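What follows is one chain in structure tokens, specifically the form predicted on its own.
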Amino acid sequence: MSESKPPSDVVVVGAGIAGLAAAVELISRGMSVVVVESRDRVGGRLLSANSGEASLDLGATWFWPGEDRVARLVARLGVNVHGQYLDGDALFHTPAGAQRIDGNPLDGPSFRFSDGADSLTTGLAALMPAGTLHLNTQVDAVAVGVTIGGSVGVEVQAGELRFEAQHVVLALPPALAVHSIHFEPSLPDRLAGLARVTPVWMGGTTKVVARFQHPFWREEGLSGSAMSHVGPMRELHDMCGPDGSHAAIFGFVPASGGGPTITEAEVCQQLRELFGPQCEPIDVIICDWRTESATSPPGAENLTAYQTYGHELFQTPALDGRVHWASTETSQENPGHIEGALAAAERAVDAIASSVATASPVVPPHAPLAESPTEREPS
């Protein structure tokens, strides 16, 4: 038998970057929210491993100068970030062997989060009042037309769970949502469809991070940087703490076909060509989105429509202008980054907000009618 919650404001589905910050914001605008995530964590994307006293990125890493969203929240969070690691030469892998390349044409001027990108939502979480974050929480299916308290609103069912609310905002990948809830009404076929297709920002990627006694290709006047055509990983670069701390290169692996996940032997075989015989990480973390389940949909790594990211259909709250998209993947600034996921939860909650605001008030069942024709609601 369900157990049904007391109706809110809004359901928030996921508690990843996008997911917090609107969460977050609908109630500092005064609104009921509950969070509902499937994993027993909060982040989703933004994933940091601990190893030895390092947080190490596995999913978000970089935020880049412009991205003033992140910024703003990397301030009021108080979160710690440092730069980029930009000097010395990069490497091109080829069958031939590592070359070495003067300069580095590979990084650019950026920030990571030197406790872990993971900072970030962990410090949006504390923020919440307590209740509103149900974890290991699996959303089934949306329902909306259902009467709530004498209105119309969105009924959201997660196992044994009921939630209630006026909206839904889906704080998840569009091919997610659609592969694991089930709408009714329906969506509409067009942005079902869309939905369908959207790719999964790292869906098809496994990132794969080795770590270090202590940096030595800067010793040796490398960035740490290298890009290869042999493979498994494709790209590398520098994933030092400050000052070179929690010395650690990572890189990523493209999906190839479903095949199996990269072993930590072919990881260090291509860092011993990369780097030399003495390239013997302490530690290797090796993290294929394709297996995360409450990230990616079955297949992901052959969806590869990256033109639908910022449809307009994902700019328009559905189903009667309850059920809001909000991941990065939906975001017409920066989709992909966490700056993406940022400007898709501000779009939500503003187009929640001015719902609210132009909404009618609802009558109550014996409520006394109005004593003039210009008091009366509007019909």
Ligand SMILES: Cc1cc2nc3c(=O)[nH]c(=O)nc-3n(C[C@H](O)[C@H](O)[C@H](O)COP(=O)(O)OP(=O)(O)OC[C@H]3O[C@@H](n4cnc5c(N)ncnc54)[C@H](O)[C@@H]3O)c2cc1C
Contents of the next structure:
Amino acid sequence: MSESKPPSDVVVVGAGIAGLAAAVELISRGMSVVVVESRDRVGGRLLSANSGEASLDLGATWFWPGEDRVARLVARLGVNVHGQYLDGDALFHTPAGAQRIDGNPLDGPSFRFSDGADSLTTGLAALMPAGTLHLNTQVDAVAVGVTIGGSVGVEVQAGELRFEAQHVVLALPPALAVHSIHFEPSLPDRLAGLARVTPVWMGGTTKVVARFQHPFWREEGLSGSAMSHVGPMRELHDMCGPDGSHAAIFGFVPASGGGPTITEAEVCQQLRELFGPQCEPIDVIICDWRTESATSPPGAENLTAYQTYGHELFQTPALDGRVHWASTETSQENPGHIEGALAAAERAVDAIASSVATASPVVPPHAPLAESPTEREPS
Ligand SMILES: Cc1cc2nc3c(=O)[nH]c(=O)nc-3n(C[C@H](O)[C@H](O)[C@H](O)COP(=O)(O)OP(=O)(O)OC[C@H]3O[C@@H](n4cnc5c(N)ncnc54)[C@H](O)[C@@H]3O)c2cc1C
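Compare with the form predicted on its own: the form predicted in complex with this ligand:
Below: every chain and molecule of the assembly, starting with the one above.
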């Protein structure tokens, strides 16, 4: 039996950074919002594992100078950040062994989230009123044009739960949205085709974090950065906490089709080849984003049409102006980055706010007066 939730102005699908930022802003503009998230946690591709006292980022790690939306959010939430360690030499890994490069051409100035990148999303989630967020709830259908309390709106189905609203924000990768959500009526062919081929940023990547007793590489004048033509990790970076606390190095294993996830033994072997036989991690965490079904639809690692990012079709709400795209892939600014996700969320919020402002007032008979459209206009 299907259970209907009370209608709201907006249903946000996905509690990653884009979905949460959109929800918090819509709420601050006086709208009623429900956020529906398939995982048992918020954050999406912002994921930090606690190991010892360290928060180790298994998804996004950095933000860069000029990414002002992230900087503003960091300031608003009071999130601690520190600079990426840049000192020392880098290493170059070839089949012949490791070569030391003078200086570190692999890293530029960037910032890290000292308590983990997911401190952004836990911080945003904490700003939402109780009852806004529905975890462990996977959306599987969106129907536009249904009658809700006398007006026309959107019905979002998640298993046995049914959410009704005026607008829906799709804050998940477009390729995943069209793979896992049934739209009624169908999305226009061009839009559905575009979404289907839009790569999931880093969705084919495996991230590896190795933790150490102390940052021994720094004592040897090394930055911890390395580039490898051997693999399995192709690129490595220092990932210590502020002032070298919580010593760690992380690496990326690029998309490699349907190959198996790499093993801890392979990681340790490569670390020894790079940093010498004394290099013994305390532990190794391996996160293969290809296997995260709430991030990457099957075969996502084979999608390569990056020119689709920020496509014009993602900028305009679909299906009677009610379905809004908001994941980082849909952004015209910094797509792929956290900054891009925040920009996409902003665009969706602005479109909803202007639609609410211009819509003829329709007050569902059961809606409390405080939720009348007049009082919901953006401040
Ligand atoms: C390994 C890795 C390294 C990265 N490094 C960086 C970096 O250093 N700097 C940077 O700026 N960016 C980096 N990124 C990218 C960054 O993480 C993303 O840009 C950002 O997190 C995307 O946020 P989003 O909200 O658009 O999408 P997501 O974070 O993917 O959020 C989508 C949400 O939707 C949920 N969901 C999916 N399907 C459904 C459904 N049917 N119903 C309900 N909920 C659903 C998911 O569980 C998820 O919570 C990295 C990503 C990865 C994976």
